[in-house]
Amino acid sequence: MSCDHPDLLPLEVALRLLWEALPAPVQPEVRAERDDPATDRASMDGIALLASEGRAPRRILGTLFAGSDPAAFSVTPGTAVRIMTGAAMPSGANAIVPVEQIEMHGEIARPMIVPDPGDHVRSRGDQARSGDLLLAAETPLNAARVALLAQEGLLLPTRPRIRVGVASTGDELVPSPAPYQIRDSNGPMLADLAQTLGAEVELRPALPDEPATLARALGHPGAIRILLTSGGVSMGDHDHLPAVLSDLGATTLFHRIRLKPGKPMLAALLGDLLVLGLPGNPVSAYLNALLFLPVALARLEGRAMPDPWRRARLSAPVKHKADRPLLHPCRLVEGRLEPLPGKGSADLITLAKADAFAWIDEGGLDAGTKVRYLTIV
């Protein structure tokens, strides 16, 4: 941590604080209901036979498909059963010879290889035995784990989308701006990002820089679980959000992080409502939302903590004299990061042109350096 900014949290610490402060859905342990597979099964299309007869010709008794009752056939010397992938093995058979390794003459099959017992057979219980622990309690869910719940006949989780409210702050935000005013671009940007990340979104009118109005909006948030605000979290005379949250009894998780842009970032819990107080400049607002909102959504939905970082090499040097890590706008060109001439955290035009933001340590980095980066979504 920089000695010039002892109050600034490293990004990784802030992300971990947010993750640990939010409740995750409780997922019980999962145990195998029965052996997996519950009986010997074919792992390839072919014929099921007795391996000890080698390449001797076999008379085909019939066909077993996935889901067919194997009791319809019993393999004896000189016979075989045509079988499809996933079908249960018939009694008497202990190997599969794949279709590509069989010569057929009417209903007589001649293996072209000498099979070994167990060839292309998934043995009963080779993945799990009845009662085995498959998932420990509180394991985050993903699509594969939901499939496992379905396989074991367990109740599938209902995971409704998290509802996110978006409200910019600032007296300068008006529909038809004079030269000293601006339109609200952060609200639509953050709403679109939240929707892209899978949230249900409620875009609200911009809030004025007035403590009583902010307090009413925060005290009566409606049916949302997360509120994204932009602006009002820095050190100016009209940056009222931290004080209003404190007066309302909110628990501040962190305020001010060691990152450029985005230092004023704030996160607080007001009862069950998570408030992510983003800086007001659009690049700062977007990048902080891109970093913190996916973590909050994943935690509340019971998923694993996301890792947004990718790695690539810089195609040109990036100078950086500040004492905080920099996220610098880049284009991704043939797998390399091509730095753009960004003009600071208010530069929405460069943000709109960028594909990614590269992590630049203090002092800058040379061309060819491999760095981690965030992809713009």
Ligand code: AMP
Contents of the next structure:
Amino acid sequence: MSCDHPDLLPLEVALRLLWEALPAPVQPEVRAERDDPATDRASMDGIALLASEGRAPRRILGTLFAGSDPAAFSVTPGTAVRIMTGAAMPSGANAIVPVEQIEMHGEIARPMIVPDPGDHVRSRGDQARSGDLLLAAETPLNAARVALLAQEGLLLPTRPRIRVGVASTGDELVPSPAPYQIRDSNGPMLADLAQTLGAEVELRPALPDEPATLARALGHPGAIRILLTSGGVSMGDHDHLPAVLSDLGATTLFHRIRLKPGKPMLAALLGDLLVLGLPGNPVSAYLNALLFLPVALARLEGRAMPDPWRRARLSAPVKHKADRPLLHPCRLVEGRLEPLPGKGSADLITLAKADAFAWIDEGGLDAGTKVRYLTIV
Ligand code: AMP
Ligand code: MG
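Any chance you could show the form predicted together with this ligand after that form predicted on its own?
Below: every chain and molecule of the assembly, starting with the one above.
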């Protein structure tokens, strides 16, 4: 779908397009290097014994700790070994009686219960057999899956932070503004957000609304993987970014989405560089960065597609007449979404008071309606 498509793209479709346009790191399948566990192991602190001797007293031969070689002991009738969680079972023993269920008299242990064979023992291979498939190829990584790679002795992924450049656009952006000018608030906002989301951020000076300068900046982006721009993607005479990107040979993933605020949102690939062309209005820029940047980062880092949506009830009605869904700034008060009386997409002051954006369908919603919302980070 390109920028000349007559319909606005639904948000979910835009997110999916972005996800699929980016390459995930290669993740080979993971197979068990050996049986898991590789030997019978204790799953409780207690004594290892032969279950069939029931509650008969046992003479303690010694202690096995996690990491001890179990060949040090051999359990024979009338004997037992003290054993700690994670230790390998000694030969001759087939059950563990936990310390809480043992009476000790010197070196004699008396079980207070009749154990069954296998009690509190993780038996060899009961989780996986050597060679079993543990993770299919291309499974997105998370911390637990990284642990599994470590357990199987596989190469751990190097997951450097993704480098994100931030550049605002607009001739009106100056450090000491006359009444007809403003400061660049989007740049610091987006840099802070990108950093919060785990990226390594480069905040660049604002760019003027001048096609040749924009083309130079975009054509030589430096060592970044993602460029967040703000402004210059709407229908105004000075909104040059779409044309500049297209002149540079970029592939437009989408331009204009079915969302309020944030309709002019643009995403394009310029070689390997992902350009997220956020609208200039602060609320739109923030909202779209919050929606799209986590998806791009997760994909490039080899994680699963994030699902940021939570659910709560509205504490007051929200009127909404436009022909596209609204994400409305709210405060979260005692688990309910309290809509803020905002003044639209330019209203940075309301954005700064908000905790969340609530999803309001076309036509508006009544108080008490359960809606999905996005937490402001
Ligand atoms: P644009 O999308 O470039 O048409 O900008 C829309 C509105 O957002 C205009 O009122 C801009 O002045 C404002 N705006 C654009 N960029 C920034 C920025 N970096 N910081 C604050 N406001 C901005
Ligand atoms: Mg502008």
